[in-house]
Amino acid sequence: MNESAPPGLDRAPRATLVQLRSFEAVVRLGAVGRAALALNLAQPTVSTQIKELAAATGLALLQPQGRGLVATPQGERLAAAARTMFAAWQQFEDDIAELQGLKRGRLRLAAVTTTEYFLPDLLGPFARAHPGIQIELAVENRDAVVARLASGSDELAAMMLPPEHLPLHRWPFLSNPLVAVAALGHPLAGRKRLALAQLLDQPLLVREAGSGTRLALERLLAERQLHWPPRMALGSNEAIKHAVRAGLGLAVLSRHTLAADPARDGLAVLPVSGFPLRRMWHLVWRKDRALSLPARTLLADLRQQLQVRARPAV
């Protein structure tokens, strides 16, 4: 019996999923290099996939903007179609995982870089209890994590400052005190009390634009109408700690990034009035998308784990 194929299936796609994955990453991250890093691929490989995709579709998909790339109108349509395809495939995987319980499946998370100091310890019990669940953790700065949430790349994300423009559930799960630090031998390190204004003539070291810690400091300075322009921006917390220890300036960092005794890092926490800044780490997920069984189970496990930690010792 000859039956016609469902609409669309009579035309073979001219693009591969691998090409579309690379293209979507370039559109989302704005550069071939950043996409290659996120996908764990060589940059020439991503460039080749983009060229092959453009040739297969016969469309101009990307155009330069500043130092990066943006999608053309046709490219935006293709990126949206790719995200729809990926979402359908993810839903298929989630449905299969539901049928199989927690024996197999995948859990996609994104987290800002500072969470690398504590998040693996929190994920450990879940990973050991469910060895069949593949955990994919993308560690990026805040702007990149927000972009991943917007595109639906991940089910859960850990961050300090959730965006307001996305429909998100927010669970503040862990304290994130921000402290001002200096080198151990710095003249301010021996003071018993300091006002924030007393730091403003010191060089300020910050994370790159898009960092949540930097954004929190910028908001505080704006609220207090203080001007403390950065002298240097660095790409990681460890780089900032090294630079502060070398006497290049002061910094505001999450207390999670420091040793229990900051002197072991060659650093001193400055007694600045109003510090530590009391902030919270949040786990967030989209209101408009159902969580998979692995994601729901992880949330329940984390709630129980943190409740146990919070109980007073007997």
Second form
Amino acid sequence: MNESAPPGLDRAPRATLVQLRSFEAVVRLGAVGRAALALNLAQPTVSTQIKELAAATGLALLQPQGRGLVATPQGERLAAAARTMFAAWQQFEDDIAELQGLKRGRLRLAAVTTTEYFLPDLLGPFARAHPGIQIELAVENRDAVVARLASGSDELAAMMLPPEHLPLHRWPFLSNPLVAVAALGHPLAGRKRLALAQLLDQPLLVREAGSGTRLALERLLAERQLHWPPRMALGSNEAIKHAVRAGLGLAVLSRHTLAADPARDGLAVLPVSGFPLRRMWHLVWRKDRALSLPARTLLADLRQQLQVRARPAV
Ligand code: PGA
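I've shown you the form predicted on its own. Could you give me the structure of the form predicted in complex with 2-phosphoglycolic acid (PGA)?
After this comes the whole thing, all chains and molecules, with the earlier chain placed first.
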């Protein structure tokens, strides 16, 4: 603790804030009458405050000029000091308002299903720091998240493939490698290297229509002009993992949906050339809506967390 008083505090100012406010207005507006009008005070009240201020400081603060008043050089200094004090007070009030804004409220977020494996972790520090903010995280597939963004029901959304038709800020915040998986023990799982074309005669398991993971694979196949029609569509990453493990086919999934060691789940990542597909997750928010204070604070918090994670360990 630093017990010595900061400079100036041991000499309490003899002027009051009310006097200073009137004085600053007289200097700025050049006349007592105009200052009184601006401050919604009676003219004699302002005159008295100016006289008391001159007495308290022992300085000649104003001098007549034409039909009005101007500050003396000492008066200019005092007006400048008063403006600094009022600016500091204003800053204090703004800070308090900001803090109040984080005391209570609601923050609506949407995220694609693949982010559920890590997003709650990333939200942890913000949630702990702001217990009064109720967080609602909707977890849906890409098409549903796009629809929510279009209707404006959420402030922030996390997704791999942001839509082009909405005015969005995009922050690519984390990599989302997509990998091809097979059941552990699948004949292809033992290979050293595979071309994507070598997978095409295997049954393909995909997510439901509307999934971004499925869309990313479809785009890749279209780009490479490969034909790999889905054998089965399943409504979640977990269902796909179970089906792959049961030997029903192969799938392309986000690496984040798998355990650190996929073998523990009975799965193997296939060494397909060109894979993992390097994709990113984006945090997006609408350009045509102002973000709430909780949303801005969460963004700042995530930026900081990800910066710290990106820093090499020493
Ligand atoms: P989804 O997620 O497959 O659950 O739609 C895709 C994405 O990462 O954007």
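A quick note: this is a predicted structure, and the numbers were derived from the prediction, not measured. Residue numbers count along the first chain shown, from 1. Note that the rigid core is defined as the largest set of C-alphas that superpose within 1.5 Å between two forms.
Novice: With both forms fit on the core, is the shift of the CA atom of residue 88 between the two forms 2 Å or larger?
Specialist: Shift of 2 Å or more: yes.
Novice: Superposing on the rigid core, I want to see if residue 234 changes position between the two forms - specifically a Cα shift of 2 Å or more.
Specialist: Shift at residue 234: below 2 Å after core fit.
Novice: Please say whether, between the two forms, the C-alpha of residue 274 moves by 2 Å or more once the core is aligned.
Specialist: No, residue 274 moves less than 2 Å.
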